[in-house]
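Given next, in structure tokens, is a single chain: the form predicted alone.
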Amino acid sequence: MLPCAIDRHTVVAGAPRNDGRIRIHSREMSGDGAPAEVRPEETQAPAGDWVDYLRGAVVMVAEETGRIPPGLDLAVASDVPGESGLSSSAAFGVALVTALERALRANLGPEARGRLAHRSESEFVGVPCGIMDQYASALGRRDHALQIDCRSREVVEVPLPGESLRILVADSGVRRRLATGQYGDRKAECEAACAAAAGGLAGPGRAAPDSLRDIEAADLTTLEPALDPILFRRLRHVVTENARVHAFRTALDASDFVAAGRILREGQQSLRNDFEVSIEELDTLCEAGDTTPGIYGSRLTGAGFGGCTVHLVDQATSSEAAEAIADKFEQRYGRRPRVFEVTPADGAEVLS
């Protein structure tokens, strides 16, 4: 994994209450409605609404610290587009954990913030997500990407050459939800692929793989005839994507932006053909980017099925490239997408 935090923010402002209740209002999710209320001293259970992120954060922070969060009035505002592949739910979860940490005067630290926000979303809310988004939101560093080992939880900061490159994000306008449907299907298919591969690879001197990351590119030839075609394509995407992460970092370290762009394009092809999480609008944005001068490469970002694409572009042509992508998309669909530049930013922090 090689994500970065971006210069979009979810802010949770808090003030103490003396009745032990936590009341929360979100500019984006509450609308004109009344604040929602959570009683931290009571057993929390998911209700299937956006307030589950607060309920989950209360549960995880209380478990981690051994203390029940105090009464609070919370106000939430965010400029991270929701359901767009830009980790809005992870930013929300990390911001809530950070606010509760502050209220308890605890000192969890960024790794724990990411870990607890991930547990809240995956175990309590019920989204079958990995920890990458929460770690990026919690541990992000300005002008750096993070190479995350999701098994060991090791994080390596990778400098991004901001003087030469810019990152464009293009919003397809198609929204998706991760708690249901195809995202969970892909997770189940990967698990099934790993189980099927275990039988094809286990033998003298080699243990069966515990996860798809234990499978190497050289194993693909052996596994293709042994696996169901759909499961093999899911497996091939994960195996080749892991290799692309390392290759992309090598390209960045060498300032070889042409190679980095090629790796992005290869990743998009794999996401479209092997993992089958792209859609027509995302393909169109990527094709628009890849045919625009100054753009090195493009791919969808997030889990797919809608949301945004990301484009690596020469800093000198960033503005013109953004307009070109929007023009090409508008010519096809009759609506103009939002295309904007983002900067790698620091992760969550307490603002006094």
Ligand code: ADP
Second form
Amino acid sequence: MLPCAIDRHTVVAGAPRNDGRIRIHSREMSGDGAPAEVRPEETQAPAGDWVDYLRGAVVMVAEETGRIPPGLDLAVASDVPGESGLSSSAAFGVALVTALERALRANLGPEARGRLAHRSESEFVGVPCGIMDQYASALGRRDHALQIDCRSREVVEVPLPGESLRILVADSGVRRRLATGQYGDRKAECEAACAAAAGGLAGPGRAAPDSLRDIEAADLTTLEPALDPILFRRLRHVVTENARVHAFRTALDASDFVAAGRILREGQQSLRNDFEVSIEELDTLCEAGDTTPGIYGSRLTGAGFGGCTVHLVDQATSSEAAEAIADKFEQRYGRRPRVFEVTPADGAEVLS
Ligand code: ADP
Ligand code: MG
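How about the form predicted in complex with the named molecule, since we already have the form predicted alone?
Shown next: the complete complex, the earlier chain at its head.
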């Protein structure tokens, strides 16, 4: 799917310390507790807590710039909902890299902020995530979605005309954690599906695929009988999702919001039936959206198994539609979900 940065923020404020230590307090994670401490000149090892995001950022920024970040007092506050599929972890990671960049008076720029925050989260913190969220957080542009090629790392800004279109986010209230969730299982299944597909497709004039990206919709009929049914469904999700990304961009370029909405709905069906990462609450929110006037289409966002859905909605009916989604969910579950509008926003920046 095409991600965007949203108008929710994680802010890291910093002041120099002259003892070379970095102290960090997060309003969300430390509460009334004392700040945590990291000694940037020492070898960093993950401790399994949220401070790993800082340790990882220190390691990656030091490696990139060849310099050790200086002593700092850091205070963090965020209004990005956590553990909801809106990627508060990427916002936090990108903000930390940006803060260390500023403290070193280095000039990393948006691409390196995203790339280093991704390396920190995947290689140091140990979350098996792709680069999409960190790139969106670092490279986002106001009133645009991003089309990210995760292999070449090419990023194209695709206009999302705010005068006609809005994005609603509905929070199912079901929490999950990416690191302990089933995202890693899906990644392993995709690798297994790719290896299995190599046998089914390799032949004269065709190299074995080295990622599911090399497999096209036209290959699916050949592969279906050759693959384990579960691996085939995982593969079909990825192959059709890649096609949907291109189709979605084409639809937006043509201002064809009906087509864009249909692609979102098809994505949700594929996430539910083939990738099996949806849950009943997310299906309910999407159904509630898709049966509400003014909504073009709905799908879950993030890794699934909880968190939020996104809905593309006509600007004129956005607030009524948000209420309608909340009403329908409440009728079924007896609790009212938060449904709110978000606006595609600029990525991380240095404030002074
Ligand atoms: P999400 O879908 O929001 O990215 P994750 O489970 O991937 O959910 O990330 C949430 C984790 O990221 C938190 O448990 C914490 O370790 C870290 N995190 C996110 N925001 C903050 C913050 N403001 N302060 C400290 N840690 C944060
Ligand atoms: Mg995350």
